[in-house]
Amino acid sequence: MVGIVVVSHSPRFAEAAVALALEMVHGERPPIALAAGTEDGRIGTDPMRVSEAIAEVGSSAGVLVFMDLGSAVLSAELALDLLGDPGFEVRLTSAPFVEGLLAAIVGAAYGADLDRVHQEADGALLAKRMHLGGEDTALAPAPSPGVPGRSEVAG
């Protein structure tokens, strides 16, 4: 099963953001990691926090990694040089944090591989861009093919 980290800021935030998604989730829940807040409980992202959920939840599926803000970007993106090559892929995507998890945890709770999940993490606000005539509606993003061990930010 695809795993999800979730890079963010406040711990608050990314427990709030994984319990709302798991709220949809009737069985086996994917595996899920939190990378949120400072080792001594202040806000912000820490690398070494982020490298160590990509392994905890990491598998031959795939993991898709989720950031809030700008900077846990960057976390995540040094936390895959510290990394190194975990024998596995990860991704992480500029999906839209809240809906974009809740796409992504319910996916890859009913058996999709990373390439679907990431895909519908991608496309989880065309429903609300339709309904409320926003832009881009007609284009769903494609999945990005990633490689292993690397980061891709889909965009």
Given for the second form:
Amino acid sequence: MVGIVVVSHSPRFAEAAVALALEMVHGERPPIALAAGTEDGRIGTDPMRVSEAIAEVGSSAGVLVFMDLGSAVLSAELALDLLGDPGFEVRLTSAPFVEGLLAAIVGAAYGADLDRVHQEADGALLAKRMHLGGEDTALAPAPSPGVPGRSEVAG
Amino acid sequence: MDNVTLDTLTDWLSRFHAAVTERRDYLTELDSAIGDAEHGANMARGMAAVMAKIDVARPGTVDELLKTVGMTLVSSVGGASGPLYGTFFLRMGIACGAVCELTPEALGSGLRAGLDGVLQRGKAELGDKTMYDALFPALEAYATAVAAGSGAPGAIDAAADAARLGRDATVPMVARKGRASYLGERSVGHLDPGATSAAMLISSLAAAMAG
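Same protein, the form predicted in complex with the partner chain this time rather than the form predicted on its own?
Up next: the whole complex, starting with the chain shown before.
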């Protein structure tokens, strides 16, 4: 199964996001490793821990890495450098953290390959977007601060 | 005779540690305006770990010293400055090689390799309100001074001046990187904490060279 690595600033956030996703898994779980918080228990990320987490869940099926924000992304990229060639494929995904993790964990549990798991994670916001009024609206740039969300255009 | 020795580089780190520790609250205050209010604490903790590490390891070459610094920062900082400053020192160490002292040119290319690493890691551009805005003009000033025949101390003085100007120029910028970027226009009017610590990095080197 594809391995999943969860990089977050907060261990509680990462654990909760994984627990939420695992509610959908009723059979064998894919390998999942967390790299969340710093070594001394603060909010933050640790590139060394990310490398270890990748190695823990790595197999020929590959690994997909989720990151929450900011330094999580830099730490994950640095972890790849530190890892060199681990002998399996590792990808970082820009998928939404909660929805993407759910899609990837479910996909991996059902035996999807890395391409498929990655694709499902990246597309995981679609259902929410559609529900809230269609993809086009969701993708439009956010209005600048101070500008009313609904413009009144005189006919 | 104008070469930069391992002792000077160690003194640089020690002065940088002192600078971020002394100005820890100031850096944190800057970071509380546009970040997670951790920069001062993160840098002080990271550099304290660095000093403890090199005190025990006593690296015998420039690359060993700088790689130890880089790896320690990577694993002890926790915020974005860990990977960024860590990459800076790792790349600088690799570029400098297993030598015991650096010519002014070698110091310049080492710093440049470090900056290239920061750029590759952070993908910042000039004007994004980051440490790059202080470091880039600093290294340009250094290279210009060395090319004009200046020794390393004079060149690094010029670099420190340029870094301070670069730091101050971040005030009117809109943050485009890191968590500050979520603030958009609201980040205008604040000094960038990363550019501020980066200017300290260069002025600490200037102070170490001045002795």
